[in-house]
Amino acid sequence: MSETVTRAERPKPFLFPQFCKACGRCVEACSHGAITMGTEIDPRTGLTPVVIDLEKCNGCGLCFEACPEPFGLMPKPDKDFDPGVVDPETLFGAKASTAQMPVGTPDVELPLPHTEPMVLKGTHASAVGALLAGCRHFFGYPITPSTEGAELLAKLLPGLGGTFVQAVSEVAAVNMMYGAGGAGRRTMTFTSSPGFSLMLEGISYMIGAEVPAVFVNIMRGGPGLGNIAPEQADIKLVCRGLGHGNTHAIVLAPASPQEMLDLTMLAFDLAFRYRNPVVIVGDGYLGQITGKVQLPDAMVKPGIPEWAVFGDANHRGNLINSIRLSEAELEMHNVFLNEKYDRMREAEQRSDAFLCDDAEWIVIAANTPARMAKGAVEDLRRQGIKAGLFRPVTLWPFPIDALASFVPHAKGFVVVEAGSGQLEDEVRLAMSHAGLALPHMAHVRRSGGVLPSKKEIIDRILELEEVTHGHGVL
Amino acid sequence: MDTVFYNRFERNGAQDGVKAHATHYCAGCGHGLAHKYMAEVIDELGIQDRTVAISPVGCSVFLYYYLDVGNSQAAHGRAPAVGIGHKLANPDSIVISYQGDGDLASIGLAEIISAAQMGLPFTVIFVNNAIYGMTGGQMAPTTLMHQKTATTPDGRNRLMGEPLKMAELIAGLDGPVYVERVALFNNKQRMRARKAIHKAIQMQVEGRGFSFVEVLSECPTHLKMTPEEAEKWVEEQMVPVYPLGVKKDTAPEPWFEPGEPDYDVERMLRTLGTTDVPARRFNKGFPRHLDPSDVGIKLAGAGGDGAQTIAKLLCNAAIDEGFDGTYIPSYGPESRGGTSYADVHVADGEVLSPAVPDPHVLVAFNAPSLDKFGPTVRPGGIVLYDATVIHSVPKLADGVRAYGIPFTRLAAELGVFRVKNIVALGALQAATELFPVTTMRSALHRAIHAVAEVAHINDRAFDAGAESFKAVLQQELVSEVSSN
């Protein structure tokens, strides 16, 4: 074969005018001054596209790899083709895309055998927990008292094909959870709340790509470098603040080692039902405490989802994605999640209670603190007064519907919490958007990792009981 | 027309006309030329169905508009930790990140250095054109010395710091197998770009390792130059500040083999380490003489002395006898070596509070321990002390009955001084009777997953704590008669 006759077949290059923007690199290009800078103005785009004079052109087809546009300068689909008289629109096909629509793979429920109760630490409970409910994949970041939670699945997740990584940052962290979570991956974290601060960015960037995640923050003494003693110091933060914009998680609040476990696994699964990150909050407490766990009847071997970005011919149609550049847009998300938000409202709402239904002193308090509520209620009914504690178990949506049927016998809430009143905001929001008139409001607060005892519950209750016998009001 | 580019860019909010054919990007903008290497190059490999693109924070953040391909969009300056998260998912997809100069080089730094260093196998894509484009011509890291921008505007001086040389900081790395500069000014520069791309994308398919192609780019809105200007600027100018050329190319054999996810029942009991034999049962009744129903005990010493091993030993007695069970450690930094307390209750119920603040019985195995926690012991308790190193008793509530034990000693003796906390946990089963002693042994043999020898000298250990007790007992029941 000679070179002039492969050369004579070479396409050569043909241009719809209005996809150039005329800067002119092609014409640099071309060494045989095929292509001009062009006059006349395009009226399409107001610009003066390049001007190719096909007699010059060898057709060496530099100019298409000079040519920064997608649809720019491109080789002739026959020596005849006059784009001329041809449509785009007809030339590129008529779909966007060749891409499947993409089906989803369903999660599997695999039944667990009966097993005798294990004795766990909190974090490796919830650990255990990630683990049943099929999370494979782990990121994070060490920091005190959450750090047992990671340790335990570096061990464990090879034995079982996952991925442990120790990233440089809770930044990286969990823009990594980003990443798998995005493929469909059941993805989670353990963390403190130093870490948990800094992972509100990528947060805030879940809620809005709608990307599921677990996070376990063992909440500990703030602000700023604080201590590494219990405290229930980021409420505020998880409940109202999840990083910027319109922004709430459903934050589960466990009280015990087996709630450690049972949340972790709910939390997978609302997260995925919700496309929606979930938050566990324990104190450091909580994440420390050994007990007894039983492990549940069933575990989750996960599907890939319809919308996930896997990396397959399946799912190559998908884009994980929080940025809406337009207002009309970004206001249509934004109703979008309020009515996700709504319906978390409705079908979410979790909570404990004990010895409510006719209690005068209704206790509210959540994880470690509810323990030692607990045993202040039952010395205060053995003294005859009629006590109850109330445990949101779910911090958001915070439990009001319960709550609110407590409300007619109550002469007060006593509100007790390991922080310094950021339970009692959320109590005091969600009554005041039930259009309920608060009883009388009274507290016990510890900060600083010191919790609060049973006897300083009691003792306050004491006080408000004899407060009403002597003068019959507060 | 067949490519890896959409066939028209909906993404872009147009069904059809110029805005669905045409890019964002303004004339003579570098970016265009990057996605059609990459959309071609995709489409050599023939992996466009495995590709996921992560589009950054910048002006390529609708880098998903245009590539076919799964796409997300990720935080500024954190695609290399989302490309990370995408592979990890699937290690079977090819991952390409592509960044631009703010992005990466300056508030993304901590994730380029630590994937790259990380060394998976994926691919990133530098633009570098020494100007932030989005926000309006800012400096970058990459800005020049002496080059004027909107924050720059007398030129970049010292205090701005010197323009960052990604691409041979990250050939310095030992992760990366695939490291070049190229630029896009003329067609000799564009084939060497559009061929870099090709192999560090190729380097992953074939699951080598971390690819990173730095491309020179030309920004002319804000340069504030014609295309052609700008392209001159960017041989003439940046070129010698950032060299082209290969800076890092080996080809390690692929060492990439992630597991995939497993799901089976039989090997995740073993792996937790479940059991379904039901622990046999010792107790007689829940140890009334000690709490009607509440029992809680604190071991104190320093980090090392073992309370937290025995600790977390009773409360799986406990929850084996079919009572409730907690422990708690004090966990501070303290724990790595300072004092190290730990709380554990016994209760016939449920466990209320974990923490132990007025223990029923204490052990403590120095005196800071004894000192601080001996007062917190309540009426009636008892104090388990190592009189080894414990020569004096605070002055502790009414009727509190304290027994030097010499643990160390005792442990000195067997030969092991680790074992000073069974010497006491045997001691605290003879002073309280907490569970029969068959209970205490079958966990201290659970528990401590030892070899026999080590087992043989824990239970000598216990048994020499137990007869110190008694004979600590004896000798006080003696003395009592005697000063009667």
Second form
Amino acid sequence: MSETVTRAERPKPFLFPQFCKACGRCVEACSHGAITMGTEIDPRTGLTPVVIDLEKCNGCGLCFEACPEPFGLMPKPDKDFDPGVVDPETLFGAKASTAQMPVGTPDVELPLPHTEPMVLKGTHASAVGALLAGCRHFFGYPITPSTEGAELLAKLLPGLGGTFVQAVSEVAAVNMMYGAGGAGRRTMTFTSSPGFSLMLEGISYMIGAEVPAVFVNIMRGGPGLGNIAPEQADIKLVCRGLGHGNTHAIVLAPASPQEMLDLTMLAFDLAFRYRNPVVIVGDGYLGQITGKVQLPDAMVKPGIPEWAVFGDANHRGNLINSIRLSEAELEMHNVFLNEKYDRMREAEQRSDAFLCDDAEWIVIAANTPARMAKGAVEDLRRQGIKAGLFRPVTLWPFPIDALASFVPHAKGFVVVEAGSGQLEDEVRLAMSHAGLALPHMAHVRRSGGVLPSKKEIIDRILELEEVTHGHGVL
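Please move on to the form predicted alone, as the form predicted in complex with its partner chain is already shown.
All you get below is the one chain by itself.
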């Protein structure tokens, strides 16, 4: 005779409200009307979990099968059962490793013989800088006007034991960088404005997981597909919009092929110093022009950081992770990131000043427009007008400490940019955060791939000078 399970012995449903998504499948499955849609919001989820009337329940178990959540409706668990949120770092416990602590190997600086200067395109100079910085892993997708840098690395990396992957998209490329960077490898990409936009989610993940990498964004005209001409309209993106969440990265703005090389080498150093992506922004013109470039006297043979998920016994216990499911832990992580950003702001402001010590009109410009601005300043000085050029080399953090020293004797700032005011916004924001009174702010702006000219800058300052001479104030 087979054993029969009575209604009293059948397990009745138990609900963890925080795991109920209020999908209603259990309501439909219950033929006795024992489960109804709830009306009270669970503050942990913002949803309304179902309500169970156990007096009406006959223990048929159909609701268990209908519920898609593993810890939604289930038989009442043992008293020690805990379905609480578990973060990946603790999910599987400590990882077995023959090493008591992660062990890294240091970078080694190798001397280079002296060479004569080379004449290189801006993107080529950056590619050479990456190789000298120890980068052997490139992932990217071709996009004008940055593709030549990738093409050069495609030719050179295989012969250096490196890896070049043309990904199926920018989205794929950034996630490949995440993997290589997480293994402690020096990795980079070349892209341009629309392609950089596609990488933002991955960049946010990398910032959250503290994965270093270098992104070279050769900015072009927008919005949308725009054109392939030079612009500086990604400044707000790289300074204020690096993906969702609390994200920042050091942003370097070269103004010559020589700086494309030098700042690319610096970018890798900063990326690994802070365990954070670093962005290099150049306009389309800078990416394509050629210039004299002197190679450094040393190159880097990179080691393996102690934090890397490298796959060997010395790094077996490491984990790269941007997921923190507990609100308290995620808040603590954001506090940690903010402290790191503060260290960057304190230590990594970089700028170049030309004739600013006594300047009454300070021209602020970066990338190629800074070259036009420098010529304008020289011409204005010959006319007896005290003009100077302040060039931010880091757009984030903005070098406000250096700019502040020139404010007291300045009649005004003239912000020159190939864009619609994004650089000026960074100047104003930095001044505000520093508690500095703004002098008169003027600007010279072009967009759509048109660069400001030297004549436009000179004419604007002559106009401002005439107003101050005529009326004493602006």
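Throughout, rigid core stands for the largest set of C-alpha atoms superposing within 1.5 Å between the two forms. Owing to the predicted nature of the structure, the values given are computational and were not obtained by experimental measurement. Residue numbers count along the first chain shown, from 1.
Cys20 is among the residues whose C-alpha shifts by 2 Å or more between these two forms once the rigid core is aligned.
With the core held fixed, Gly46 shows a CA shift of 2 Å or greater between these two forms.
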